[in-house]
Amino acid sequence: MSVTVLVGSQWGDEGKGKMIDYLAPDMDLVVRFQGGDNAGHTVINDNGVFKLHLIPSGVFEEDCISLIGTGTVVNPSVLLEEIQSIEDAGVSTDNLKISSRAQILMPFHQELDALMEEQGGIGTTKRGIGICYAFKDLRKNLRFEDLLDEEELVKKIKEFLPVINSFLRVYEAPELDEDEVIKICLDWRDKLKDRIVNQHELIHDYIKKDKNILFEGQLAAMKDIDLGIYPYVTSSNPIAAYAAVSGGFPAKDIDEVIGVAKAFSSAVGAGPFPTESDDEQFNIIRGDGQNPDDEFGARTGRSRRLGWFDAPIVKYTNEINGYDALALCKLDKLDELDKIKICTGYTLDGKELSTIPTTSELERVEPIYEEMPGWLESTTKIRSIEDLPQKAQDYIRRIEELTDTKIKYVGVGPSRDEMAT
């Protein structure tokens, strides 16, 4: 038996679908332990190309049980289509289940972020992914269990609903109708009932049976509520403990941490970002968005923000996550680029920084670069990374003493089999 976490190590968009694709083969249970749509997951296999917003990218394994865990926010309407998307490309998605202490993201969550991004907002998706996690933590929320119990579903309606009214009318928004929220989850519910199941009793049975369990988190450290560039942060904590947090087993259980990276650094959205460049080397990393793997969000279809990779930013996530291997994804896109940067380490006011500052100062450092050669041949079809070009080994053996961390994979194409161990 093994339980392994596989976290983003920058600032999402790593390519964790990818790993966790390549990963489920081997894997009997797949859980995404955190966040809502509001991030994607992008899957390159025999059966297509996947974006994944909700369900766990080991969906493809009939063998394997894809759960959606405790600690998600869920919007069935968007489950239900990516449920149908997946089926109509021919995969069987019998084996998704859903936890029952799941949050339910409702139509007004939504609604109350578009309105709260309008009055000055930090870039959201508008998905209503933060204001259901805070209606959850005002306990004014559905689970999925209340689905299966019709008169305990109207009895919390009726309780929650003047509370969510109030909000809408400070912004001068149209009021709920109850009976249209009760008639909008009694659909949910015929729909999706015979998925809904106890986790706790599921995840302790895999692992009293020695079963291998993988826990796929969204986004990244640095979009921690906690730990990251708060406020520019998603409303979930996206690192290897919450797994065994919302996953209800103790954190000893956990016998790989699997960090994920990209060979250079990308962000969505507002927030500090300290080795951002617009070097013209940029343009043939990022593509035309043609590409499934070009650098563009698979949730909002925005160009990333694009820099060197970002050493200080990966040994802080380490230190958080406490990574065993590191996979180094899109090695392959810096294929072209005749000089390569690293940034090292940073600078405030003149001075050299010895740890990660806070969010405000992060926004003003300079990034002190150390310049290497590139390699200047395809790595594609390559599937060991002493096989690698030399350079391109030199890239990899700095990136690991600088962040302290062990690469054990890279990614050299978008595809499963597109990996160099």
Ligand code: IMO
Given for the second form:
Amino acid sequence: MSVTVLVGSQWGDEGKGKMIDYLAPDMDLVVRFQGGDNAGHTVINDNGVFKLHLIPSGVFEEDCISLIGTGTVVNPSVLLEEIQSIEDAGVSTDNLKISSRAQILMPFHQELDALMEEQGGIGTTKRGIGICYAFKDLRKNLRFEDLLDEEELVKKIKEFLPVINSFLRVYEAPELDEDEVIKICLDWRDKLKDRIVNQHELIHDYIKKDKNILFEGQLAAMKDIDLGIYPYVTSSNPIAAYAAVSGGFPAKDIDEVIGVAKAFSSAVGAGPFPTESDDEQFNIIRGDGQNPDDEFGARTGRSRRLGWFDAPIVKYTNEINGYDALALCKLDKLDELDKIKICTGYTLDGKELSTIPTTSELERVEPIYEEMPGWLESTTKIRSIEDLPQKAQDYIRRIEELTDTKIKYVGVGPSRDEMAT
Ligand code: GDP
Ligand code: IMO
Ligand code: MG
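Switch over from the form predicted on its own to the form predicted in complex with ligand IMO, please.
And the full complex, kicking off with our chain again.
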């Protein structure tokens, strides 16, 4: 039996989609376990170039089940569009399933997200994620199981709408009409009912049968609602333990945790980002958005904030997740840099810190940098870590030392096969 959990180790967009796609051929089940269509997971393989938002990045493997898990918030209209776009590219979605306990993200969640952001937000993706999780906690959401029982569905809609409308009134947004909501839900039911499954039964059956299960995290620990840079975070727990929490199986059954890091740092949205740099070299790395691996948000198209590799951050998220292996993506993007900086620690008001401080203190820290020489040669054709230029190997080893991790995968290009191991 093998249960693997793959999570982001920095601020999101580390290359999780590529890694899941790379690992998927050995998997029987891939489960997206939190988040919603705020995700943009880029997959580039023989089928084409894809930016996946809700559909697990294992969907390209015909024999593998792709499950949108219990911990997610799912906008059915976005999902239906995504299914269509994948099928238009000639990829079957027959094995795409949705947990009956996944939350349904409604249009008004998205509307409220946008309205709140207008009042001075944190730079969300405006996909309604935070609002949907808030209404989940208020116990005023529908779940996919509700679509399968029309009587129960109508009862819940009648129960929830007065509360929801009272929120909409505060924001002077149009109130919801009961019949209209029922109609939309029944349409979603007709289109999605055959994909709704009992996740508990499926996961435990697969665990008993010694099948390979891969849990796909969205975003990263620095954007975790509890452990990240609150309030500049998402509204779920993008950490390894949450795969077990939402998966409904014992945490001790996780066999391997893989963290994914970029060889530098990037972030979208507001909040502290200690190693953010306006060095001209990052504009070259960012590109102009023409290439699928240019540094623009896969969901929102926003230009990503870029900076040097921040070892204290990855060390902190390793303490949270316990990486058995680290995948270091986008090493090739540093191929042309003659000098590369690594942040090895921070000072705050002149004193060196030994841990990650509060969010407002993190805004004020001064990074301590170490400079390493660049390797100044192309790595894109290299498939073994041992064959990488010595200076690239030195960079990798230094990151391992500083973060207490073992780097087992090195991304040297955006496609599935561009990987050194
Ligand atoms: P995710 O959200 O963690 O799945 O990451 P994104 O897909 O949002 O962002 C990662 C970006 O890096 C995408 O544009 C990928 O195509 C690209 N990428 C991933 N790994 C590599 C790599 O090793 N080299 C290069 N050049 N690009 C990569
Ligand atoms: P993947 O899975 C990068 C950021 C937003 C904002 C914060 C909260 O591709 O790594 P939300 O819409 O979740 O309420 O926004 O989180 N954010 C992401 N940043 N990659 C993502 O997903 C993100 N999903 C949300 O920019 O700062
Ligand atoms: Mg992304």
